[in-house]
Structures are given as structure tokens and as C-alpha cells.
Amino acid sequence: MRLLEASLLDFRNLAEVQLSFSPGVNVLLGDNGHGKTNVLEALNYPALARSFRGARDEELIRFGSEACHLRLAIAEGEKILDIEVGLDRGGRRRMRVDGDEVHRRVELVGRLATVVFDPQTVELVRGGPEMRRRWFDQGISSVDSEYLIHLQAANRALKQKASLLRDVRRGFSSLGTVSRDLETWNAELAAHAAPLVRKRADWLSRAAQAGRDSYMDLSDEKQELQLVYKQGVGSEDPGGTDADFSREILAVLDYITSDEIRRGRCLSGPQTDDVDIILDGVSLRTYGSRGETRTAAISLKLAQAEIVYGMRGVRPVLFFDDIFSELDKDRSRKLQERTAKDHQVFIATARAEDVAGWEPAGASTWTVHEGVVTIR
């Protein structure tokens, strides 16, 4: 998979940008704060149908403008896909694929397969569990649209449960009314938690193998990287159908309802899942060195790319946003050369030395200054 060209209008500080890309390596050079990351954010937007930086849609619109627009031409084998996205300050989002309007996020997510390496990537190992959940949620959603549907439904149920629990704790609702409503939302949550947990377990099993191989390749050491899935729904998978597993989960949720009411918050569910990342039997989050945790984090992102290829048969586009300052020169070059062999790569950096001496065939380089992108 590769990006062919892009047209950006009033996206962040980018007033009007027209770009055609190399199928191999694309480098964006410029001082921090001038718009390099904004370009990557725009190019990656269709992959998630939202900003990979977690920004709200309204924040993506250029100051002083009422709307922004982006259009991308994407190649997947011989097929060319045209994607358009328009955002306005009223909160409306318009999306088109090959001229046909799509109305739901799930209809767009995954059309463009990408993996983003950014400064937060190095915190994937030592950061909070929400970072690891975001990693596997985004990874699984890119190859499985049903997963995203279940995830959105589970999040809605959790939001409703959390609101009910807060209300009863504050005395805004009666215990009897809340208990009946909680039964309804527990059933809804259990129905979607079962397929989520199973899909996460399968994806993390694939990531464990790919991550182990990537770590050995990047570190030149025979250390074994392992992933241990720590599911938080409080029930073992009994096998059988999703309905069987849902009943097991529902029994746990109903059992702890009185504790949730007393404490005023949700205590169990897929929102508490985590992954323990282990190197040679030792937890990296607790005992890993800075170099080990960085290498492991990048290995997990590379594993994500390998899973996309294994399940979809396409190589995702890779975005590197100011990541090489976190690595030594040898490891940076190894990562650059390894990924450029099979993927279209975009590198945004303020340091020309990050790519100095590397001359991949057909590479394109731009400078970005105050929102203006110029080919070198």
C-alpha cells in the first residue's frame, strides 16, 4: 500500500498543500512547530478517521477558517482509491471514498493501513495501560472492522454504566432504579466484551511472535521478548461460542454490582485490559533499561505492521515522527533500512543528521517552514 498524492486545505497551519510522493522514502525536514507533524497527521487521518495525536476534529481546522479538507490518492496493488474528508467547526465530518459518501467511522477505518512511530511510542512499555490498549485497539481495528464495532458498543455501555454509578453515589438516583439499569448495561457490555477479549488474545499472540523477531533483529542480542495478555473481564474463556463466554462475563459483572455501586465506578471489563512485556523473564516496565524499553516499544510497532501484512496481504505505510532522536545512530539506520525495504516510509525530523548519509533510491525530501511545504 502506498500514498500517491495529497491535497490539504486549511488543515492545522497548512493553508494549501499539494504533494506527490515517492513510493519509497519521503522525508520532511524543518524546525519544530512549523508543520511537519501536521502533514503526517493529515496523511494518517483516514486510517483512524481521527487524529493519531488524539486531537478533536475542530482542532484540526486552521485558525480563522471555518472548515478544512483533505484528499488522498492511495494505491493498493493495481487499485487506486480516492479518499476525501471535510471537517467544519459545527462538528460535521464528511467522508467520501471514490466519490461515494460514507457516514460511519467504521466504513473508513482500515481503507488506508498505517503504523505511526512518534515520541509516545517509546513510552509504550513503561507508560500506563491505556497506551498499550490504544496500541492493540488501533492495530486490531485496522484489520478487523467487526472489532471496531464491538469496541465502540462496549465503550458506550461503559460510559452509561459510569454515569449511573456516579449518579447513585451522589444521591441523584435511587438505588432500585440504578440496579435495574445496571443489569441492562451489564448485559450489553458482556455481549461485546466476549468477542473483544477473544480478538485481543488472538492478535496479541500474533504480535508476540512478530515482536520477538523484531527485537532480536534490532538489538543483535538473543534475548526473548514475550507478551502476556492480562484480561480484565474477570472470567476465563470457557470455549464454545461468544454467547457462552458472554454469559460467563455477565455472571461476574452482576456479582460485583454491589461493589461497583458502593465505590461509584466500573471495576471490571475490557477497559482494564493490559499487556505485560517481558524480556528474558523480567518485566520491562519495572526493570528494563532505557535502551531495552525503547527497542521493545519499536519492536511492538513493527509487529503491528507485520500483522497487517499477514492478515491483509498489504504492507502498511509507516510514519516516523521525530523518533530517531530517541535512538542511537546505528539502531536508527538499521530501523530506516529495514522498514524502507518493504514499506513506503514518511520521516519527519528537525535534525538533518537523522538521515544524513542515507540515500535510498527514489527518495523525496521536503522542507516545511511556517506551514509551507517545499520540495528540495
Second form
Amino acid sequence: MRLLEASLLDFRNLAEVQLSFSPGVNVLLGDNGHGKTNVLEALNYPALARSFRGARDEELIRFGSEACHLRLAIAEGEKILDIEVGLDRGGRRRMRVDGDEVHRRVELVGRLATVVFDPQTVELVRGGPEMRRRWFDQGISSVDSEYLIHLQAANRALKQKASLLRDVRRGFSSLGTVSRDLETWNAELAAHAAPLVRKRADWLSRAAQAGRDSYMDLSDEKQELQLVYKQGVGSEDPGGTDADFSREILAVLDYITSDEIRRGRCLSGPQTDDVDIILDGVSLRTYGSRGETRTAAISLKLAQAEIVYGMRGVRPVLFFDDIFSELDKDRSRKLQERTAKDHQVFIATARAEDVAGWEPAGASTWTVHEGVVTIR
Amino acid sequence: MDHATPTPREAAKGNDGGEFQSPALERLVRALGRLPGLGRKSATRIALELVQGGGETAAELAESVTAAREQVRTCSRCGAITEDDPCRICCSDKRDSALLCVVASPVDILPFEKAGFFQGRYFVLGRLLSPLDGVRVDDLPFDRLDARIREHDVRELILALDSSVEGEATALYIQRMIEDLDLSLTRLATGIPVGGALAYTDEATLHRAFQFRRSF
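I have the form predicted alone already, so could you send the form predicted in complex with its partner chain?
Complete assembly follows, chain above in first position.
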């Protein structure tokens, strides 16, 4: 899969930008704060139907403008996909795929497959569990459209349940009156948690294998990277249908209800899932060196790209936002050459020396200065 | 910018930025603006038509609002909107009491009645379970539903609720409530619309339709 062309209008500090891309390597050079990451953020928007930096839609509109607009032409094999997104200050989002309007995020998410490597990537290993959940939630959503539907439903059910528990804690409701409500919302949560947990277990076992291979490739020492899925709602998967599994999960949720009522919040469920990242038997989050942590985080992102290829048969577009300054020269070059072989890649960097001496055939280079993008 | 030509918004507001010179008209605009789906602009257009337009529209509207307020009530058996209590559907002896269709809102009855194929009766819940909006089990008429099922010897309960999280949770509660009763519980199917093109069906709907495919 590759991006052919993009036109951006009033996106962040980019007033009007028209770009045609190289099918191989694309480099954006420029000082920090001039808009390199903004270009990547725009190009990646359709992949998640939101900003990969976690920004709200309104923040993407250029200061002083009422709306922003982006249009991408994407090639997948012989097929060309035309995606348009418009966002305005009233919170409206218009999305079109090949000229037809789509109304829900799930209809856009995953059409464009990408993987983003940015300075935050290392947080995948170092940071809190929410960083790892975001990683696998995005990874699974991009290969399984049903996953996002269950995830959104489970989150909504959790919100409903949390509001019940909050009311009890504040004394607005008595225990007797909400117990039937809690049972009902637990059942609704469990119905969506079962497929979520199964899909996570399956995806993470693929990621474990691909991640181990990538780590071996990138590092000189032959160490073994391992992933262990820590299921928040501790119930065994009995096999059988999703309905069988959701009954098991419901039993656990009902069992902890009295604790949840005492604490006034949801304690356990798919929202507390995590992954242990282990190198040669030792937890990297606690004991990893800087180099190990960084290489592991990059290996996991590469694994995500490998799974997209394995499950959908397409190579995702890779975005490298300012990550080579964090890696030694040798490892940077290994990563660049390894990925550029199979993928279209976009590299944003302030340091020209990160890519100096590396001139893959057909590469395009732009400079980004005060929101203006010029080809070199 | 040309200051001589006011934008439509400025024109609607009047020149002094927001209010009409007539307090009565302003009051009417505000009242209309509180109705669902009407912003200030539409409210202003409607108010001007009512006040300045010819014909009987305004008088008829005023009279019909008052009459409707007096005459319209909800059916004490099923919750439908009616002028007679119990409603026409609940009273009809052509209807099959053994079939009971549960809907969230009185307007959900309309498409069924328009289509005319359903010969059972209805039960309106009023809302769906949603603690975030302050709606709990105790706020919905489940006790009345339970009594209705027992008294009328209902054989099949058909849930015609939204396929949202709130609709699903409400359905789950009803499922548990009637667990020990001897009747069949069904939900409306979700899938590809009749006459709809497969290519334009969204993935979620297609997935449901596939999951619940039937032998042919």
C-alpha cells in the first residue's frame, strides 16, 4: 500500500500543500516546529480517523480558519482509493471514500494501513499500561473492523457502569436499588469483552513471534524478546462460542461487584489488560537499558506492520517521526534499509545526517519551513 | 469587507445585535427555539411567518396545540400515544394478545402500524437503560411489563429496540427478567436493507447479516 498524492488545506500550520510521493522513501527535512510532524499527522489521519498524536479534531484546524480539509490518493495493488476528510470548528467531520460519504469512524478506519514510529514509541515499553493498550487496540483495529465495534461498545458500557458506581459512592443511590443495574451492565460489558479478549490473545501471539524476529534482526546480541498477555479480567477462556466465554467473564465481574461498590469505580475488565515485555526472561519495563527498551519498542511496531501484511496481504505505509536521533547510526541504517525494502516510508527529521549517505533509488526529499513544503 | 450588506445572520438578528424591537416577537422566537431541532434562525423564520403571514395558519396552530395538549394522553396499558385510554390497539379484538412487541418510544409503533403486518400488541418502555442519563432499572416500567406478560398469557415477546449499547443492555435485562417464564423471546434481525446494494453496506451491518445468515 502506498500514498500517491495528498492535498492539505488549513491543516495545523499548513495553509495549502500539494504533494506527490515516491513509492519508496520520502524524507521531510526541517527545523522543529515548522510542520514536519503536521504533514505526517495529516497523511495518517484516515488510518485512525483521528490524529495519531491524540489531538482533538478542532486542534487540527489552522489558526484563524473555520475548517480544514485533506484529500489522499492511495494505491493498494491495482486499486486506487480516494479519501477526503473535512473538519470544521462546529465539530462536524465529513468523510468520503471514492466520493461516497461515510458517516462513522469505523467505516474509514483501517482502509489506509499505517504504522507510526515517533518519540512516544519508546513509551510502549517504558510507559503505563494505557500505552500498550493503545498499541494493540490500534493494531487490531487496522486488521479487524469488528474489533473497533466491540471496543467502542465495551467502553460505552464501562462508562454507564462507572456512573452507577459513582452515584453509589456519593450516596445518591442506595445499594439495593442499583444491584440489578450493575448486573445488567456487567452482562453487557461481558458480551463485548469476550470477543475483545480473544482477538487480543490471538493478535498478541502473532505480535510475539514477529516481534522476536525483528528484535533479533535489529540487535547484535542474540537475545529473545517475549510478550505475555496479562488479561485484566482474570477468567480462563473455556473455548467454545463467544457466549460461553462471556458467561465466564460475567461470573468474575459479578464476583468483584462488592469490591467495586466499596471503591466506587470499575476495577477489572478489558480496560485493565496489559502486556509484559520480557527480554531473556527479564521485564524490560523495570530493568531494560535505554538501548534495549528502544529496540524492543521499535520491534513491536515492526511486528504490527508484519501482522497487517500477514492478515491483509498489504504492506502498511511507515512513518518515522524524529526517531533516528534516538538510535545509534548502525541501528538507524539497519532499520531504514530493512523497512524501505518492502514498505513506502516517510521520514521526518531535523538532522540531515540521519539520512546522509543513504540514497535509495527514487527517493524524494522536501524541506518544511514555516508551514511551506518545498521539494529539493 | 462590505459593511453595507448585512449577512443573513445579522439580518435575522436585527440591527442592534440579537433582539427584535418587539418583545412579543422575541418571546415567540425564544419559545420556538426551545423546540427540538430548531435553532434561532429557523425559529425566527417560523415566527415571522406566523406573525406576518396571511391566512389562518397562526390561529389554527394555536388552537390545535391547545386541543392536542388536552386530548392526547398515553395509553395506561401499553404506553402508546392515544386519545382513548386504553388505546385502539389494546382494545381491538382482532389483535393477538399472545404476541407482544416491546419498543423504546411511542413513535417506534408508527412504522409497524404503517406497514400493517404485525397483528400483536405493543408495550412502550419510554426510554432505554442509561445510567449516564439517569435511567435505571427502577425508572422503567418493567413491573408493568411483567404483569402484562402474565395477565395476557403472552407466548412471544418481540424486542424491537435500538442496536445501541443501551438497547442491548435493556434487552439483556428483559431476557433475565423472563428467564423463568414459559415464552419465547425474539429480537428484530439486523442486516442489509431490502432493495439495498451489498456494495454500499457498511462493514458492521454486513458482519451482523453474515453472522445471522439463514439457510436458504
